[in-house]
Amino acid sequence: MIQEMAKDVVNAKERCMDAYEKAVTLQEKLNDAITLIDPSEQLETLPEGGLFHGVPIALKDNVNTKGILTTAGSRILSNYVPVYDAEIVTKLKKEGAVIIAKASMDELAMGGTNLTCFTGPSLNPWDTNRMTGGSSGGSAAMVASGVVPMAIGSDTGDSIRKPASFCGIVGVKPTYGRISRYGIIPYASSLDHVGYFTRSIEDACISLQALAGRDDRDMTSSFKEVPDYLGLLNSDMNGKKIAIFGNVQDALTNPETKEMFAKLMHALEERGAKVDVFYFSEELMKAMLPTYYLIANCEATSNHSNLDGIRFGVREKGDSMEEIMINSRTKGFGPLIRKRFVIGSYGLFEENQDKLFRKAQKVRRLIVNELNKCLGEYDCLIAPASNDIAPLLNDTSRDQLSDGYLIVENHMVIGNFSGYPSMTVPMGFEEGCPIGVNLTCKAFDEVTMFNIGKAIEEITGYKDLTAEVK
């Protein structure tokens, strides 16, 4: 689609204008966008050519962009308009790609749900009673809805992989460095991942060619060379070794989900793909959640301190700087971002970083360990990106400490432990919504995970959907 739009010139302006005007209109339903971008000056001074020549996209608010209110869904930035362009900003521009939407994100990109947005929470296109997942829901519901083609996301823990299973759609988070992070609003320095949604590998391989590259202002920003992702695309899966994420599929308890992902399987193995079983240290798998919220509290209560209400932030009065600060930043932050401060601050006094911080870190080595034993021997992990579709926004059901929330919900964050490429690709539906499929493969391995990407596609038929807004 991205393809074909680009090479559509003469319709570029109405294009991107329609664009605008459809996000306008869902967003009384949805509430997916923080600031809609009218694109008409944008349109006045399109480069020629360019891989998103003329192709309207949405940006999560966590993006620094010039001249335009960017508030990472906090209310404390509710006034923050950046100076410069994050990195990604400007390749996207000079492809000539158009922005039409900064999306929005659960606060600070913290949490999975998108119901912590200041503006309030982002709807499900397929089902408005439904939640987007997040922090990157508003991103993955302007893609499904089919307002974009292609929106930006950054992903912590499984930010884009979430909602991209929630969403009906394909969320890339492609290797640690392989796309640069200057301006993006940090969460955890050593997890964010900057990457995006789409609705066909075929997009997702175009959107990472104009994305990725070295970028001498971030310095984890990878040297390797960017390959033509959509020229190497193949979906043969001869030959290809593919390991089952054995701890998850033992733990699923919905048996939609079950039966879909063993026909998936097994449609890949009448395709030519050898399919075993691998496992994973139970204890280590129910140790994930703990050390992500460790690792990740901590490092977001560090790259955080600085919104205070005096160097940054929406101020708050009071009687003395410590005063303004507090109230500033009470005033600021909703009651989760408060709340993994409280622990990120706990992790950090002196006297807990070895028992907690350092032993998190020492957790995290061991996880990827086995991780690397895994793809040592295999192309891919494999397992369902969730056990089930899309919570309702109420729902309070779930018991956060069972095998089912610690293993099924949460094992994607091993793909932000190790850096390696990661992707979410639709599975099928239930009850009219989708769920998706995650796959983690080698680091700089992202033309195999497309490929085994483009297989699964052409066995479930699930490309280019987009959800009916009713």
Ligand code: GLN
The other form holds:
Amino acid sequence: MIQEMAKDVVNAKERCMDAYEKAVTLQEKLNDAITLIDPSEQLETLPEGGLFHGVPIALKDNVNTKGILTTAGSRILSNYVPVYDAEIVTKLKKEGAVIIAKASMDELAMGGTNLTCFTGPSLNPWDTNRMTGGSSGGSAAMVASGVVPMAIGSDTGDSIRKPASFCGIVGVKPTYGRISRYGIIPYASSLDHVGYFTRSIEDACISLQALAGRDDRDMTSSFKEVPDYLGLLNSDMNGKKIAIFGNVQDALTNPETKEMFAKLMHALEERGAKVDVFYFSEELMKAMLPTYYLIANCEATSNHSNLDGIRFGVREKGDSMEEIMINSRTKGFGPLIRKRFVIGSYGLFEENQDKLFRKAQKVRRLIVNELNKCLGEYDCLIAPASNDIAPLLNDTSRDQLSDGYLIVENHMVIGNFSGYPSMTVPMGFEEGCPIGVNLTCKAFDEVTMFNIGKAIEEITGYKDLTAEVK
Ligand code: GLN
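Return the structure block for the form predicted in complex with the ligand; the form predicted alone was the one displayed.
Now the complete complex, all chains and molecules, led by this one.
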């Protein structure tokens, strides 16, 4: 889709204006953007050619855009207009992309519901009574509803791959260091990744082609050459070795999801793949979420200490500097963020650092060691991206602390612990709503990830899925 659009130069302007108008109309139903951007000005200065020539795109609102409001979904940044573009914005613009929206997100990218954005929740295009998932929910909704063929997201725990599952699209979190993070408002730096949503594997290949590459302004950016992902795309499964994530499969409680997943594994086998079940230590599985929370909250607390109304953010009144900071932070953040800062601060107290933060880092290493064992033998680790379709907006029925929930709904964080490439692709539908399957591959082996993803896309036939918003 992106390729055809980019080649269709004559219709570039009309296409982008149409996308913008569609975004404006759908905004009322989906609330998926924080800022809509009339593309007329960008269209005047469109460069010639490019992988994204005249292709409308959306950015998650934690991507800095020069002169355009960038809120990260938080009230405290509701007046923040950056003076520079993130590296990926520069790159995409050079390729001819046209930005039509800054998409809704969970506040500061914390959360998995998109209910915590200061402009209200974004709604699922397949069923507006349901969540998009988060934190990159607005970006996912804009792709799933057919407004744009690609939208940028960020993923610290599963924030691209979970909404991709709930919205029936492809969600890619490439290897740590593959895409520059310069100019992205951080959450937890050792886990943060930039990624994106598309509606097909081909588009996922082209997008990474445009986004990947070394950036001297991001010290975690890799020097590794960027392969020709699309040129290397090949869905032949002969000789591929696939490991089913046994702990996740066993913890599934939804029979429809179980069956759908089993059928898909069988189909991959029929195409020549060797499919086995791989088990992680159950202890480590249970430790996954607490480990994530500790590392993420500690890093977030440190990263966001500058959001105080003085250095950054909306300033509240106060008689002293301290009072201004306290008032600004109290009013500026929602309850979930404040809770996480309390946990983060506690983990960072000098007397707690060894027994909490550093211990979590050690457990993270043990988990990655197990993943390395698995990927030493297999090309990819695969599991459903969630037990169920997107929850209803008011759903509080699930026991989020049950062992099963902990495992099934949080396993994708392994891609952040390791930094390895991980992607969700559509797997099937339940009650008219989509659900995805997730695969994680070796570091910098996006080629294999796309190839297996392509085979899945061919098996399911779910390519260019677009929700008709009612
Ligand atoms: N849902 C996870 C959280 O609550 C993941 C967020 C993310 O990946 N940004 O933090």
